[in-house]
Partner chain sequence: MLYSSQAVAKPYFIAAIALFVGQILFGLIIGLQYVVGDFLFPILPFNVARMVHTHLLIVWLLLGFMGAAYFIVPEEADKELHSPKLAILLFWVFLIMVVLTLLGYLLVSYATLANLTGNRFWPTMGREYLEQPTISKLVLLIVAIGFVYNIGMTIFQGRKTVINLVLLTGLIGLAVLFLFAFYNPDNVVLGKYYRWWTIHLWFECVWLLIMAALLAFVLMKITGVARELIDKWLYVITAAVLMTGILGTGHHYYWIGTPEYWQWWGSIFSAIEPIPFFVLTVFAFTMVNIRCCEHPNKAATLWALGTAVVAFLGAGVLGFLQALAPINYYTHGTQITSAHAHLAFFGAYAMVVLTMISYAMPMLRGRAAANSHRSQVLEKWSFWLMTVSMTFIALLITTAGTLQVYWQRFVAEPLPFMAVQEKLVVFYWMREVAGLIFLIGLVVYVISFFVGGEDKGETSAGVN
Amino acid sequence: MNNIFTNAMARNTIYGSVLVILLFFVLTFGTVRTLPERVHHENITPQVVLGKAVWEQNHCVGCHTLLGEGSYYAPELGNVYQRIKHQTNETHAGPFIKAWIEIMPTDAPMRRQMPNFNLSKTELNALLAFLKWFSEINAANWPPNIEG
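Can you give just this one chain, in the form predicted in complex with the partner chain?
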């Protein structure tokens, strides 16, 4: 075996990765170019940006997922706006989500608890705007159904 497959040949196999890296860059270029359309970049308002900051600075991803990424302790929130709208209607979805966040925690014994984050009205509205914008992202038809 030593004569057939030498150390130099083994080392040269590493150069194959150059092709892979090039392909990765090409696919990245394609992704970055199409993202503005897929995420409706024009809808990222200052309010949505503030909502994103509220989302991050309260560590929502420590319990929830956002398009499947995060923790698996609490429901998916990438489509939460659509889900609540599905359960209520267009006018009630927003107020419902805000009220839900405000009445936490439930303090029901043995149940998983969500802390109260003491969000201001501005922050609540911004968070809602963020979730609404996010629910309209083209995510290749994921999640499989409204339950997330």
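For the two forms, the rigid core is made up of the largest set of C-alpha atoms that agree within 1.5 Å on superposition. Predicted, not measured: the structure shown is a model, and the values here were computed from it. Numbering follows the first chain given and starts at 1. Compared with the form predicted on its own:
What about the form predicted on its own, after the form predicted in complex with the partner chain?
Here we give the lone chain, stripped of any partners or molecules.
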């Protein structure tokens, strides 16, 4: 291989760099333009804030994901309300999720088990409020299927 940097190589490098920079600006502009439509600041109550604190204190992200961020050991929880409604045909998923958290671990053989964090009723209700609030985010169709 010849170690000479030719004019054609320099021209292609410049054109490639300009193309990448233009692509970056186009994608950035598209995101900046659609982001205000997707902002979800309404209904952030003190209970939702407490639920986020409970989520962080118990390191739920160590097993679960929210919109794809976190660990893939346990199910995605960004759409848990829609998923439970879809699976159980119930209008309110909160009681089901609350009961699920309270009965863990079930000691079912050959099954991943969630530890019981012994949450108080206030903490559990706050966590449910946080998950419900999170499920209402316009996540641009993420996750791509109802199963998470």
